[in-house]
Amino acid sequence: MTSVVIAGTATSWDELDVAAEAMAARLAGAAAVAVIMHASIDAVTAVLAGLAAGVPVVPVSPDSTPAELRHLLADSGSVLLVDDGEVTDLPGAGDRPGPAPGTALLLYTSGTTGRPKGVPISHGAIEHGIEGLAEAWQWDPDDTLVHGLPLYHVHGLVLGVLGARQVGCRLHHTGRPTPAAYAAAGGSLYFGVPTVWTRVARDESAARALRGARLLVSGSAALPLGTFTALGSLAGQSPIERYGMTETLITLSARATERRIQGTVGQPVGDVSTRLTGDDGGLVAADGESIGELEVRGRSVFAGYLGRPEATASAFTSDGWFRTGDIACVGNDGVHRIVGRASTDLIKSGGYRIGAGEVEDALLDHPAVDEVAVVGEPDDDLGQCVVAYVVAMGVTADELAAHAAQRIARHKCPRRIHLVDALPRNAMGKVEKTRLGL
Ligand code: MCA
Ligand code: AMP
């Protein structure tokens, strides 16, 4: 019986399947079920139950504010909510159509403006993506996967739980992704966002304790050079990097058997194809130098946002490629390098994707606030941190921080709020975010 440990509680995949089957009967026929994703056996059981019952599962962050939760429940068409193993009927639910049949998960993700959008992910996309990763990483039933990532995103849930289950390996979820917990877990395969790897690299004894691991994998944001190098010497290997997106699952990855090249995210996974397009819409050469927007196609790519035809139309090209919004360059060996993002309005902080517009809306909602611009500023630990520039009268930065904290989850809240007299604007009156903080 393959063991599964989640935040200190042990079980097995077989026991989880039995518990999930029992809950599946209660969920069957629902348009969608929302699950509060504490790092717990109960939460994982509820996800597996939804998948077994053919009911789309909507994983919800336990840190969601009441306003965020209301949006997710209404937007997703969820008719049931599971929290700590308790299934509740949602009153007044079902006003909106749920995801299409065949949807396994409905994940919510930030855009540059507006509230988070639902990304329906099919059973086939998940299976295909994990098969591709198993091949790229030589991931097999002899592995013990260790991570402590949140269970409501692709990284922690799709790869970190459903991946281990599909491969049939042991899983040790550490509850929180701390260096000490990673060091104590004794795994063969470790997942982390760059912030986690940076913290491990700064804790020399934790980093040295990973010397027995077969493979360290970093994803969700760019891995800093210093972290790559420090782990190379302390842990005996640098992490391999892979690149993905909620909408595409995992698109690119370095291979376990190949030499690790800092700053590269490898080649396509599974049947994924990629191309780069320039500002003029023309294709950009894969010559290791030219850069363009990365576009992708393949079985793991989603078909469109739930109930957002306009957002879907602008996310795909007329010939069916998904526009990632990431700027990349590709070598003639097919190895990709992510060099930036097309928009300053998508921030990556601690591996979380945060839409500047959502944070701006939360602050603009305060009556004393006239104007807001939110940006991601470089941060040694988080990659980027959320910073707000606010034009307001008669309110303090602390009061605005408290206001935001009631509306948006903690990781989206600005770490710094600067009260300013005016925002920098160009001749057209548009805010120039790149001039903020200068
Ligand atoms: C947090 N704190 C704050 C604020 N936010 N204080 C003031 N203002 C704020 N706005 C507090 C926290 O509550 C905590 O307090 C302390 O500051 C430290 O917070 P933080 O540095 O954020 O550390 P953390 O809470 O330990 O989180 C770091 C983390 C976390 C563990 C790396 O960011 C994380 O779990 N990231 C993973 C995100 C992820 O899974 N992304 C994948 C998306 P106190 O210490 O008192 O509690 S899927 C994806 O991207 C694609 C598909 C892909 O490629 O994988
Ligand atoms: P999310 O939708 O939260 O999954 O975030 C997806 C975004 O994370 C991508 O569009 C990239 O900007 C970023 N990302 C993911 N993996 C990497 C990586 N290895 N290097 C750089 N950026 C990454």
Contents of the next structure:
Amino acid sequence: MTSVVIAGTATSWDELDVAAEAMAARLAGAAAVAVIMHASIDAVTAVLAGLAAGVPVVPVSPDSTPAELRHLLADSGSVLLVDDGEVTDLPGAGDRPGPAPGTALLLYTSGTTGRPKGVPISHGAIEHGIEGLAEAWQWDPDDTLVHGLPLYHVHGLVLGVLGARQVGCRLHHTGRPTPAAYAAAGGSLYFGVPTVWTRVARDESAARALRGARLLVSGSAALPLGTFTALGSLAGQSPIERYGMTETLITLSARATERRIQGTVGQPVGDVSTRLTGDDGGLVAADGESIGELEVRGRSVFAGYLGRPEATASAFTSDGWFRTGDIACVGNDGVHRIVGRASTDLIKSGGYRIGAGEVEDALLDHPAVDEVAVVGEPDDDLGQCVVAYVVAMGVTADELAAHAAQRIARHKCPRRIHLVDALPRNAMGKVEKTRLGL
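For the form predicted alone instead of the form predicted in complex with methylmalonyl-coenzyme A (MCA), what are the coordinates?
Lone chain follows.
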């Protein structure tokens, strides 16, 4: 029975397991194996083979430059490379120790603060994380999961492939995540990033074709209000949002049965615990208004970066909580809202701590606005001033400023609004705020 379709090629989980067992004999005993993660049956087979052989798998983007690939291979201690089903020995490899025993995947961070760091993820972390999400999303073997996400990240690989396999449901990877491909797949459960959902929402026929789905899930970045609203109308439901990182897998999610609230990422899943801390290290109240850095702990959280003891020490508190670097607020009901990154989205202006996300939401509420990115820029008087970059049609900066002033406090309102054609984004659809204004 066909239960897995990847970029047009059909197979079953049983057939994949047989092929993976055959390849596992070739991989057995390796310190680590790197796999070029094309959207293909061969790439998925190689990952399953590594897991079956007890060999840490290093997923690699097919778009990696030669320099990026060299770094990942050397840093990970990979001694084998799998590309399109072909296993190649790496000459001169093995000089660097590989991940610790029990590592299932060695994922790499985006490298926004230096060279990408290796994040060892254990078999137990993956299993526990998927169990928590299966409960939150009522995900079961009767589902057909549809997505077209890259297979070298947590979202596309851990959730989108290993999740479907663990749950035992059908999987349809569309290759490119086009609106037409999503509409034609006939799934009950769909994964997407905001860029994908925005494109689906703009294609009314594709969005209406999703009315038969049980659940739409969005992650990797905040879902724009206009997209959230449009899908609610056209597809019959707005997506639920979830939150996670390479280092933590998915730690927060809205539940399938709960009312959808745009911009919120729900409550902890599994055994995950969260807390907010302020600049002084003290706890921040969960009152739905106060913001602080989100810290998490639980079985899905990694133990430390590969070969980076100093980075690991700075990433954890003295009592064992992982510092996410994200700013959030938590309501009395335990529902979390991610404001943004501490490095770019916590704006300290005139003695106030302002979350960029709240300002972005106020501007996104204007019907002419498609996208917004808010940052703090240096200011001689305020320290930082609030500046907005807006993609919109048929509206002026002054009109947007007046709109924001009706929705948020004066000290939060943007001092400058730049109308732009597009926002800079990375491959996962996240806005790269460090490139704004360049």
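Note that this is a predicted model, so its numbers are computed, not measured. Positions refer to the first chain, counted from 1.
Among the candidates Thr317, Arg255, Ala405, Ser343, the residue located at the hinge where one rigid part turns against the other between these two forms is Ser343. When the larger part is held fixed by a C-alpha superposition, the smaller rigid part turns by 143° between these two forms.
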